[in-house]
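Next comes just one chain, in structure tokens: the form predicted on its own.
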Amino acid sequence: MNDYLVFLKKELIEYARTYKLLILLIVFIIFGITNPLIAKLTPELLASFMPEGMLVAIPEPTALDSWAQFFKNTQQMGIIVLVLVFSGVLSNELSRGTLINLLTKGLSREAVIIGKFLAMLLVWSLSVLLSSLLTLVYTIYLFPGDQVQNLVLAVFCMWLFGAFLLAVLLGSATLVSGNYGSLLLTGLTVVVLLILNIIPGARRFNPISLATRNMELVSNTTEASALFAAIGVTGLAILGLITLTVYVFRRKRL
């Protein structure tokens, strides 16, 4: 257990020193502040670009518009930045030889994989927490009295999908060398999930649903139970991926 904690601490310190932690926190803090502002100002901006004398009914923004911005930004730019920041999760250390030195000194390979995944997961969790809390505070301030439903579950679903992608990224890094290979496999995984989502019967179990149906939860147009199967499948997939990654990394020649 001490090996796991020591390596986890080492990873977090490295993320701070290489500005990975700072980059992600800044990106998500900006999202958290701007989500409600964009929702509030969009109708005014659209009205200002309309030709003079042209009248178009623009609905008043609500808290739902603010959370729509949150999920759109997190699903698109946020997750892309997350994957790019951690794309060299194994290859950088292997190329520098630092990881090999630690392994020859007795560090277990299981500790490397689990420590790396937990470190990435902590950074991702902190990023989502900060962004969602900032969005919540500014949404309450700009849209007082507006009610949303299932907010905690909707944010949790987005967080869980990000955790799933981190597990895919880490597993890909044990299979291929270099940053681009792991990025390619992670991107292909997302493409496969999107294709599977076309099949009506697969949507209920598809992890991609956790990142695409958030507004249905917040707007209460779908039951929370509709995503329970996808949550269970994604959780099991994460555990399976980490277990498989440990197995492959034990047998990988460094």
The other form holds:
Amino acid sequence: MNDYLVFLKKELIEYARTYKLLILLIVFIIFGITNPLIAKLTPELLASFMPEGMLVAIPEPTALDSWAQFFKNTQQMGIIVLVLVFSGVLSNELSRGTLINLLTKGLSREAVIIGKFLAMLLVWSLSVLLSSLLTLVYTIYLFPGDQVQNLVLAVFCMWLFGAFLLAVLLGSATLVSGNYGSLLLTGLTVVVLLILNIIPGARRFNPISLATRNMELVSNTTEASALFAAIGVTGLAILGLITLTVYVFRRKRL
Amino acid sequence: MNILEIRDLQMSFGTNQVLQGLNMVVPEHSVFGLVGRNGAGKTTTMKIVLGLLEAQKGEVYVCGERVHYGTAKTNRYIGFLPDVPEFYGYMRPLEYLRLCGEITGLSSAQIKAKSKELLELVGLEGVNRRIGGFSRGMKQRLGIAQALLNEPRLLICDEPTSALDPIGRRQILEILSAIRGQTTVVFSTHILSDVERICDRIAVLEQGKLVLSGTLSEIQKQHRRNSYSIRFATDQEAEEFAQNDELNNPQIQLTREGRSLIVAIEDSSRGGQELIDLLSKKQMVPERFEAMEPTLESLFEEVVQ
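Starting from the form predicted on its own, produce the coordinates for the form predicted together with the partner chain.
Expanding to the full complex; the earlier chain stays at the top.
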């Protein structure tokens, strides 16, 4: 157990000193603050660009628009930034050989994989937490009285999908060398998941639903239970991926 | 006791057979030089000993315990210095040693005391910069410090001096010499003068096999040839001596280089005494008379041909 903690601590120090933590926190804080603001200001901005005398009915923005911004930004930008920032955490160490010293000191290979995954997960959780809390506070301030549904579950789904991609990223790094290789594999995984949605009925179990159907939950157009299958599949996939990654990494030539 | 035993080790990368039945034994408290050309299999051997690579065949024992690939428990006896040690550039030397110490399971107080002692040994005391700004020599010295942190019984260094300038090299060799009482050192190199300077045992690796091994003096004794170098004051004198009838013999080979004459005698029962007799008979006094020891370089060239 000791070396898991030691390695986790090392990873967190690394993220702090190599600006990974800073970049992610700044990006997600900006999202958190701007999501409600953009929702509030969009109608006014649109109105100011309209030609004189033209009348277009723009509906009054609500808290739902603010959360729509949150999920759109996190899904499109946030997760991309997350994957980019962490794309090199294992592959760089492998190509530079920085792990050799520690492994020959008796650090177990499991500790490397699990330590790295937990450290990334911690940073991702903090990012999602900050961003969603800021969005929440500003949304309540700007749209007092508006009601939203299933918010915690919707945010949890997004978080779980991010965790799934981190597991894919880490697994990819043990299979292909270089951080472009692992980025490519992670991208491919997302593409495959999107294509899978074509199959009727697959949407129910597809992890990608966790990042695409959040607004249905919040606006209460979908029952919460509709996503339980996807949550289960994703959770199992993460466990499976980490187990497989440990298995492959143990047998990897260094 | 043997600190390291390698039995019939075989390893290939694709079609390239790197190790072909390597057998090697390193006794405790020796400084063992593993010599070989680039690509002879030195690094591969070390990585197998450390459990970083899996051998196709053969066994490795460290302190009597079998080495298993992937989860090498035997690494607790070993300190390893890679050829170009890589550290986390954002850490300071003391932080890095603390990380290594925590992984090994040393207590905080032990880490503190040991780090201080080792940084002094390698001459990095008081250096509190981030490792990212270190020179190669400094990284190599920090590498030794981290390798010695857990007081290993076996220190393995992969070409510790090959990337360094002459001063850095001397410093590394001095450190390795200084710790020879406390630990057994195995280091690979292709710089033969380094081996002569600090090793008491050597092994020459060529095409995945040991072609020569033993203590330095044993090897030199075995390969000593019956040859002598005689240097005269002038070229004429050397030539005059070479023309002697007594030396005109198919069993004796003469090579003259300027005023030096190298006499190789095939028959080992005859020796230098005859040459001295001859010099005395001719009333000639050479500037220098020397029984030639084989140099490690000539031996190396001979065995890897």
